[in-house]
Each structure stands twice: as C-alpha cells, then as structure tokens.
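We begin with a single chain expressed as structure tokens, specifically the form predicted alone.
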Amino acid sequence: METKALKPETRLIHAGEPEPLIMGAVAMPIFQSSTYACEGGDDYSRLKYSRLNNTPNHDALHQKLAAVEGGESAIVTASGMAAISTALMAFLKQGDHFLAQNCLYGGTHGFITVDAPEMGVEADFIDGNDPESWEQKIKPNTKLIYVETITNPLIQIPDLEKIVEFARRHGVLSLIDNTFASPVNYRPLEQGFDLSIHSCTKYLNGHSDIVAGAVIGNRDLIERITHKLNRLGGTLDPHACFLLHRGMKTLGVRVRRQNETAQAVAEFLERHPVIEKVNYPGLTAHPQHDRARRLFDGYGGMLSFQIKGDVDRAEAFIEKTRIPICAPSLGGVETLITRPSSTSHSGVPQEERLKMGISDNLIRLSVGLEDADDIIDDFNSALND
C-alpha cells in the first residue's frame, strides 16, 4: 500500500504490510529460520542469512520504520545501543572529530567518552541550546553532529531547527536519537536531519519484552550503516522483529494517551509544594515550552522532578509509590520509576553528571497506560505520607 499521504498512526499499521498477504495471514508469520536458499548472484550482502539483517521479518518492519519517519531506508539492530554504536562508526574513523549534546543517556555519553577515543575519534560537547558556541568548536575534521530529541534525563529540547542549519552549513551529518519523543510527536527526518536513531525497546515496541534499536535515514546511508552491522553482527532475531513489528501498531494510541497523562502528572508535581522542580516540556514553565508546541505534535510521556530533601528522601518517595514499578527502562504500557543516578547514567562519573545538571535526587518518570487519576491520587500519598 502506498502510504506517504497518510497520517503516522495509519502508517504504523499499514506500512511495510506484505503484498498480497502470505498465506492471507492478516499478521506477519515469523520466519524462523537462519538460513535461506541462495537467489543467485554474487552480492554477498543480498545472500538471504539472519545475520545480514534481510529476512522477511526484517524487510517488512524496515519498510514501516522507513514509511513512518518519512526515510526512504531503516535498518534494526539488537539494541539502542547498537544502533547508536554502529551508526557512529559507520562515519568515523581514525583522526576524525564529532560533536555531541552535553547532556545524553549514559551509554551514549560512555561511548563517546571511553570507546571513541581508543579508536582514535575525538568529540567536542556542546550545549543544545547556545548556537553560537557550535561555531567555536567545529574543526576542519567534523564529520558529524549528535543530539537528542528531548535529552535523558533532564528532559531538554535543543535548538532542533537550528542543529540541521548548523549541520548544513558546514556539511556534516546530523544525527538525532528520537526515542523519547517517538515518530508520533516528532519526525526528524520530515525536519531535515540526516538520520534518526531509536532504541526500540522503549516506546516503538511499547511493551517491555524485547531489546532492539533502529537507524532510518536515505538509502545511501542507511546502506553503509547496514554494511557495519553486518561486520560487526548486532543482529535483531526474526522472533523480536516479529514483536517490534506488532507492538508498532499501536504506537499511536499508546503515545497520545501518554501524552495526555504525563501532562497531568506533571501539572500535579508542579502545583505540589514538596516538589522542588518538574521538568516537562508541556508545563509553560520548560525554558523550551514554546519550541515543544512549535515543533511537536505531543509532548512525550517522560518527565523528571526533583524532590525538597536528599537522596533518602527521593528513594523513601520511590519505596512509597504502589502503581509505578522501580526499573530501569522506559516507554512501556507500565509506568516506570527511577533514580538516573543509579540506573541509567550511573556509568557517568558523579562531577560529570553533577555538571550535567543530574542530581541523587532527580526522579525520572516513564508513564504508562494506567488511568491518570490512579497515579496522581499514588503520588500524592506518597508524597504526604
């Protein structure tokens, strides 16, 4: 089915559909199999083989990735992780230098700092929001520019439109994880970035049970970041592309009614005098509330706060709460609760993530699909407890 002139929540279900439908099965059947009979030819990277990411599974949750964001081409990998790794070596090399936003997810932050300088890649941080400072740090040798749609876990909105100028102008990629906001809020590569990264697993799959990452951008890209993963084998399984294909389906709902909760729960933290600060980009407070409403179509489903007191007093909040469960991931139907001090960026050095601005203190919420008024009644008692 052609679907470019559709709405995103009708891609996510049609897109990438296969044509006529095998067997007239309504959902995709899981290919289990490694291996497949060879077509002919002497391409090594058309052999049909799991590892080459090529399979019928594969092939059909590429072809609704790429329809979604507006990509021509998209690749899976067996996590965000890879996705992210992978996509930065498919550009870098030895002698080459990259800049990234100050504040991102920990393993993000570890690769950049820790595995890009022993393959002899060096990068420049930057804040997302002083434009002006890019221009200070950019060199002869930049290959490339990384940010986050919103960051993890402060929940900041860097200057987007200024970010794809910037990569132009000096003609280097952009590449941008989309995780958090997800293709129904926001679509990177309708906005003129080069590529957009998610780690699967949250909210695409929706549902806590695979681990899984995805590059999207045109052809000529997305090929060359295939031919590295290929060498590298971060591979995601038929069974996982089986589940990420379905769970996208209802990507649409799931995120709108994530939208709308998260903005109450925010709202609530916000008016609740025990509660120091909320970040959230639909609360008018957000230094980047104007720039969310311009550019996004939903506000997303994560926020942070920080409560008045120490880290004791942030993890007795944590104990107290009944509905959220204390782990350490994000985007699913369950809401998710955690100290990013001790889960995602506990990698990061203490002064570096003090530096970042991500105190012991500071709770990270993922909401999920319960009703509103359960989590924010939760809340409240634990907070008055």
Ligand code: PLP
Given for the second form:
Amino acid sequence: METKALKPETRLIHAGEPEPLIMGAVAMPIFQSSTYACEGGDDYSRLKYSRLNNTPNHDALHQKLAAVEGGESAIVTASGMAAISTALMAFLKQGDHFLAQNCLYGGTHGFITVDAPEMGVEADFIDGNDPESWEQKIKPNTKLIYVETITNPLIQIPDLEKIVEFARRHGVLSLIDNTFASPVNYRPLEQGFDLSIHSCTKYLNGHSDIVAGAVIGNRDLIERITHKLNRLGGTLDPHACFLLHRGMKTLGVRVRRQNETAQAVAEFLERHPVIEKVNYPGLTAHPQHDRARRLFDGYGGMLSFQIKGDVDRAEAFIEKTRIPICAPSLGGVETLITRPSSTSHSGVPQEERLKMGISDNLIRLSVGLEDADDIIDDFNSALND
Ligand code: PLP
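Show the other one: the form predicted in complex with the named molecule, since we just had the form predicted alone.
Okay, now the whole complex, with that chain kicking things off.
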C-alpha cells in the first residue's frame, strides 16, 4: 500500500505489510528459518540468510520503519547499541574525527570514549546548544556530528535546526538518536538529518520484552550500514522482528497517551514544594520549551526531577512509590523509575557525571500507560510520607 500521503499513525499500521497478505494472515507471520533455498543465479545479494538481515520479517520491518520516519530505507539491529556502534563504524575509519553531544546515553558515551579511540577515531564533545563552539571544534578530518533528540537523563533538546544547517555547510553527516522522542513526536529525516537511530527496545516495541535497534536514512547510507552489520553480525532474530513489528502498530496510541500523562505528572511535580527541579519540555519553564513546541508533535513520556535533599531522600521516595517499577530502560507500558547515577550513567565517572549535570539525587521517570491520576496520587503519598 502506498502510504506516503498518510499520517505516521496510519503508516505504522499499514506500511510494509506483505501484499498480498501471506495466506491471508492479518498479522505478519514469523519466518523462523535461518536460511532459504537458493533461487538460482550467482549474485551474493540473492542469498537469503537471517544474519544478512533479508528475511521476510526483516524486509517488512525495514519498509515500515522507513515509511514511518519518511526515509528511503531502514535496517534493524540486535540492539540500540548495535545500531549506534555499527552506524558509527560504517562512516568512521582510523584517523577520522567526529563531534558528539556532551550528554548522551551512557553506552554511547562509552563507545565514543573507549572503543572509538581504540580504533584510532577521535571525538570532541560539544554543547548541543552552543553552535559557535561547534565551529571551533570542527577539523578537516571531521566526518560526522552525533546528537540525541532529547538527552538522557536531563531531557534537554539540542539546537536541532542549527545542527542540520552546520552539517550541510561543512559536508559532514548528521546522525541523531531519536529514541526518546519516537517517530510519533519527531521525524528527524523530514527535518534534514541524514540518519535517525532508535533503540527499538524502548518506545517502538513498547512492551519491555525485546532488545532491538534501527537506523533509518537514504538508500546509499543504509546500504553501507547493512554491509557493516552483515560483517559484524548484530542481526535481529525473526521472533524479535515479529514482536517489534507488532509493537510498532500501537506506537501511535501509546505515545499520545504517554505525552498526556507525562505532562500531567510534570505539572504536578513542578507544583510540589519538596521538588527542586523538573526537566520536561512540555513545561514552559523548560529552557527549550519553545523549540519543542515548534518542532515536536508531542513532548514525550520521559521526564526527570530532583527532590530537595540528598541521595537517601531520593532513594526513600523511590522505595515508597507503589506503581513505578524501579528498573532501567524506558518506553514500555509500565512506568519505570531509576536514579541514572546508579543505572544508565553508573559507568560515567562521578566527576564527569556531575559536570554533565547528573546529580546523585536526580530521578528519571518513563511514564507508562497507567491512569495518570493513579500515578499522581501514588507520587503525592510517597512525597508527603
Ligand atoms: N539510546 C538511548 C537514548 C538509550 O536510552 C539506550 C538504552 O537505554 C540506547 C540507545 C541503547 O539501546 P539498547 O539498550 O537497545 O542497546
């Protein structure tokens, strides 16, 4: 079905579905086969093999992902980190340099500070909201700029329009991790980014039951990443493809509901006297609220906040809540709560973490699909206890 003229929520359901439906199956069947009978000819690209990411489950997902974000092509991977590391390795070789935002997911930060230098690739960190400083850091061997739509866990939004303009002017690729926004709230390729990356473990799948990743972009760029992935081997297995495919069909309703609930929770926390600070782009006090209002279709389901007091106070609050599950990860149907300094960013040395603004009493919340009033009542009791 041609879905270009349709809204993202319709594309999520109909794009990439097999035509005709396989034996009439309305849900995409799982092709649990690692290899496929040769069709003749000696072209390597005609071979179908699960690690080569070209089974019917991969093909359907690639088309759906590309259509949803308005890209020509997409590739799914074994995890979000497989998507990030493979995409970076596809475009960076020994002697190259790249720019990366200074507040990124901990795993990405680790890849940039540990693995990239081991491969002879150098990076400089940049403040996503200080375009003048980017000019000072660019070098003749700079190949790309890497940012996140909404940073983890401080929920900041870099100057997305200036990043696209900067990358084009300097002839470097622009890569963005769009995990926190999801394609429902922001579609980077439509705004000029070259590659959009997702940890599909989060919103795209939405049920906290698989680990997966994806990169979306134009045909040539995705082909380069696919060749790299085929050699590195970070393929997504057919059953996980099936679950991701199923999860994506409900992304629209999930994210719209999570946008609403997160806004209500953020407003409640902002008013509460024991809360020091709330980071949520839907609040007018957020430093990039105007940018979010202009560029996003929703403010997302992620927020973070600091309770007045020390780390013990933050821990006590988490323990007193009944609805959220204290667990890392995000984007699922259940509300998850964590202290980033003890989970996602525990690998970043404390001094660096504090410099990034991640204090030990910072709490991160991934709002799920529970009733907003129930979450607020639960938080109110835990804060007033
Ligand atoms: N990008 C962001 C923003 C994340 O939060 C995470 C994981 O939490 C990742 C990438 C890595 O994804 P995965 O755990 O699927 O490898």
